[in-house]
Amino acid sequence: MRESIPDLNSGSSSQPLTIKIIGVGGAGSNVVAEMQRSDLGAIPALILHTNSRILNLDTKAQKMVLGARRTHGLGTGGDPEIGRAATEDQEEPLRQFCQGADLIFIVAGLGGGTGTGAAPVVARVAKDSGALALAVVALPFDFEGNRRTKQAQVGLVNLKSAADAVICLPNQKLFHILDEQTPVTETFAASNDLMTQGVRGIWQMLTRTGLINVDFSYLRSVVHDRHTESMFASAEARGEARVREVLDRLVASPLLEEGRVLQESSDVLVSLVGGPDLTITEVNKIMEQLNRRVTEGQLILGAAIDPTQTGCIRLTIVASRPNRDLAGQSVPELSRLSPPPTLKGEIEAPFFDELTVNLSQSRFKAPPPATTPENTELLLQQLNGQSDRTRRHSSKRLKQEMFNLEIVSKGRFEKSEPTIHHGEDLDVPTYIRRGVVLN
């Protein structure tokens, strides 16, 4: 039976708003499993992975193994092309889960094989089912290597082309938020919590009754087919100065690049949650300050009341920048990615072929540098000044070899006079006349 969340913003005659969550890959599955243990547990959820072992999570979410015939339940080996193909094998059951949903959150971590390859396919299936597809993704840390970083960038472009909007969390920015002594486990837990906050902020905006409600149809009109990349941040404060403090913490967030994202945004979703003591004056002060910073875009406010948040204000911002990546560009195909190499004790290895850029070529070609006997002698003298080891290697490289060529007679020109020009016999090969050493 389809579970749904009542649309508290509309009258009783309206259809209920149905929201679903799909976790893709290892990171997405872990985040959705955590969501199911929180207040978001009322939302129907599905987790997807090519590795059947990772799906052994303690969660009430539905589970689906992708491409079992391809991967035999052992994962993609970091290849997003396998993740894409494995998901396409499961399109029909995936479409059945998406059926009837108005809004589908796609949660994933980009950089690996399953999340990077599968998330765009999931977003496409969600949109084909008639739902609004919003992706919430995390980008890898720098220390995870260039291969995962580049793979995540390509996956992000593909995901933006398929989903209506993508809320992006660069994990590297967590270094500006967390203490240097934060354990690794807590760091990844913080990343999962931020992704959860992104989903919760929009969910509360659409479903919680309060001072100011946002209708889903308005959100759809703003987001549908925009294919934008969004940044988000959240902050909370308590006490008498909670309005000023929550704004200061939010604007100073590295996730919003200390406020620069707000200035460049085309649309800004604001989810304001407070207790029963939240006043309209406090809401007005917050929106006045945000209006001063969002100079180009429009603000969409949802203000809700949570009885458990007495004395507290929680502010969540989702800011969408104008999409510059897809304008006038072809979207990279995951099939262009070469399979990941076998790593032998190295953290990083070349993964992508260099992109060929067709630039207008000049018809002028510089002549080769002149090589004279004097230059050759100077080069040999420089080589002789190197270490014995370098000289031995150099001597091997510069050793003159005899080509196994058949000596051909000049025939009827045998008795002809040599061609002399400026004192040089032009019948003698140039490399012999100039003393050029063949490598």
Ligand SMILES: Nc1nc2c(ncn2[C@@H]2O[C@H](COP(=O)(O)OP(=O)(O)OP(=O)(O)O)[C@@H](O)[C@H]2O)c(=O)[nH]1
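All figures in this text were calculated on a predicted structure; none of them were measured in a lab. Residue numbers count along the first chain shown, from 1. Only the largest set of C-alpha atoms that superpose within 1.5 Å between the two forms is called the rigid core. Compared with the form predicted together with the named molecule:
- Residue 240 is among the residues whose C-alpha shifts by 2 Å or more between the two forms once the rigid core is aligned.
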Given for the second form:
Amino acid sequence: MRESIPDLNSGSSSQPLTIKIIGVGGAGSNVVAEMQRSDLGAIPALILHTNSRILNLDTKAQKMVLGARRTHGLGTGGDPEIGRAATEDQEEPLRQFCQGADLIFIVAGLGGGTGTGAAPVVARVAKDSGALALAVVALPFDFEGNRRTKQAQVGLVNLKSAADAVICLPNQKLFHILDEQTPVTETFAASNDLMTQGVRGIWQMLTRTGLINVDFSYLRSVVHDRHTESMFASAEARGEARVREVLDRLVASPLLEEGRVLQESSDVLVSLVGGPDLTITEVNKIMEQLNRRVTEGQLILGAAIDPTQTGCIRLTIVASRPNRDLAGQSVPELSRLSPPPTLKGEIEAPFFDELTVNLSQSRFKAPPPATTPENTELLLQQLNGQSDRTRRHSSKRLKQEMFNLEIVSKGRFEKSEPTIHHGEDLDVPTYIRRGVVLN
Amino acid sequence: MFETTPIVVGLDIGTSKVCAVVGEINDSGGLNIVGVGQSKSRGVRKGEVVDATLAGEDIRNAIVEAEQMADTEIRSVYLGVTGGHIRGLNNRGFHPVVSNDREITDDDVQDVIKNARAINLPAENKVLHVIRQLFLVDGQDGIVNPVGMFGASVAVDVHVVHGNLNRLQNPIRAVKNLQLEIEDVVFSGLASSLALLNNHQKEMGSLVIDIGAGTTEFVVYSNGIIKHTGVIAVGGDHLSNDLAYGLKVPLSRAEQLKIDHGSALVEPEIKGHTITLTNDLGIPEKTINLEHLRRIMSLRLGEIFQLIAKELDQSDLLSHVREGVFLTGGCSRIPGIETLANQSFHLPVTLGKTNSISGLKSALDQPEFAAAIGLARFGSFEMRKRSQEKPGLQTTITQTFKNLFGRS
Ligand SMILES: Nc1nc2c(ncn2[C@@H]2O[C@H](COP(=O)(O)OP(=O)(O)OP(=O)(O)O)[C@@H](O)[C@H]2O)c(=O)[nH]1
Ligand SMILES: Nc1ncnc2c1ncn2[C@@H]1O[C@H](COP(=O)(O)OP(=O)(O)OP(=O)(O)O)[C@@H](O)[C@H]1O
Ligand SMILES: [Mg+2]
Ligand SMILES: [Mg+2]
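Return the structure block for the form predicted together with the named molecule; the form predicted alone was the one displayed.
The complete assembly is shown below, putting the previous chain first.
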């Protein structure tokens, strides 16, 4: 914990993060255009497509038509080779866009020609320019046919080796939360929504100066491992039962496979955003319940207060689990991605169980960077102006400052000034900063 | 108490332990270590006092233990200070020679040093040491003593060590609260180098690296003078913290794993080796991949060396280090660390020995003691200097350092 009220400009990792978004292909362009209409519009965005019809898309994102020479703006005809070649022709402007970014989200739908062929090239360029390349991709519905499915799988393998991490959203998984009659366009809308929420959650987690900040390096370490697959889920709730509801909703997310993903994950990054009325008990309860779910791995918590969100809790997680399919990349991922639908209530233990809030502490848990209950307690006390240190300040001043209170949970180094050397936080393990994968 | 030989006490408030070393000045002016006191350090992080109460208790315990062993009463200490806020820099001062005949006098030398001291530092910074390097007369460099030479102008290079005043005050206050006098405050990296190096090594060019629990200090000598000093607030605690995070074990367990199974090198033959951790009941609870453990350590230690090498390379100093690298501090016990340092610096690497101090029993030749022993040595020089001085002539720390860190 910092000893003093930090000044606004001296964050722990010096400069603020620069984040950018690139949408690739038809799906990518649609999703990014949608993001740009939301609060995510604050993030510089670029959309890329082989089809010049993106030029008609009403968005403030920059646009770039790929391979006009090759395809005359008419698309790839579903051939990823064309998507790839067209992008490689235009790496230079792409590189310029990537310049200076710390993190680049690459959004696409896999299965067609453009997203499938171009996204790996975009990821490579992004990574070469020094950014963490985080791909968020939709995979086709089963009904779209075998060719798309196969093509998407090949694209996924390429993308996984080009990007730092790939977060997958198999459209098929949405099926059992939508009713049969839902038109395909609406299904896509639901899928777009989930991708937007995922990107928003990660963005907030990294950029909101929070109560407990999640260092960029930890995100890197959670998603970086080639041998894991990363998933995300997001949920929101308000009202009296909001803690219970936000947890229920989160675990009901189709992407978490009835909570199995949490169970099997080795690392789970949790981002919690609440209104100024968020209480210590609530933070603890959420963490306790997640802790019960994440039986194997480690939880890393980031928490922020959004002054405009009174009454609301939003929970976003990024989870990585060992990829059982990775050894045999030929195993069709999608066959696993559509689990036999179970009746939810049947297998679900009640997620929020008030009778068993006391966690057994038997398993190993690394102290950093997960926050300690004492730490959380302290910072929430500060929030309410109860701590000795903050009592001196007028409550008005405190209210403004509390959102900038930055508390990086750093285990052994909590009491000391962070060791920043030429802009690098040396308190973060070297192997993580170097992106070394322990496997 | 009248008959007792004069004693000097070095007090090192380290991140993992507080250490007090008592030395007696023998008849020939040399130093005999007659007592050591130690205490676990609980109020220090990254070399700086963060909890004055705990630090006070620990200092008291170390002092009491040293008093008992040396059978003496300790009234004053030479205090070591460190921390990420401490910086070293070289500065040059100029002075026109005023006398008609252009012969450089003692006064000119005093004036030029005064000018060299005048560096622009933020108000909250305090100069700890100004160490004289070499003089220039009319642009001709490499002059040890310009007095008596002829020239129109004289310049001097000095090495200045400074730090943040408020942060320096924390250990000072903790010591003063115990009713102990502070004879002088010394950058602990300099102290370690004093304990380790003889004149020949300073002359030939040496790099001393003290890797403790919270900080790593480094000092470069060449041609008998101090060229560079630095601190990186990274040490053995970082190794443990990295292991706790990477291996998902509690910090205390990580600390033990580091000591029991640690290495600076990842040797190919350890691939696949595991360590089984048991719980209190002896039941196996977790297996640790030895290769992961060592890779985490090797990357961290390698990074420390690379950061130092990079900083020294910028001022082209590594080529002046002909004698080699001397490692000390608790982390120099890590197996394989010499090899790793050799790979980073491409220089001969030795584990530093403090037994160049006369009378010191080899039992005290522990890398953890280097700073405290060096502080006592610093004190012995300063005492000798004082006793030689004619009354009325003021000792300056510059002169002390000239004797200590300069040519003898
Ligand atoms: N979430 C979401 N997925 C979409 C959308 N449109 C298409 N998809 C999915 O993304 C996959 C790829 O489709 P597109 O993005 O249109 O294809 P493309 O990358 O533009 O490739 P070509 O049009 O063949 O050059 C499809 O198989 C769908 O499963 C959309 O608007 N939202
Ligand atoms: N055999 C060993 N293997 C690995 N590490 C060791 C070993 N022995 C000691 N250490 C480490 O050395 C460190 C202590 O060294 P030292 O006593 O020089 O530090 P300090 O003076 O207390 O700290 P600082 O100078 O940084 O304030 C601890 O981190 C300890 O774990
Ligand atoms: Mg040290
Ligand atoms: Mg030390």
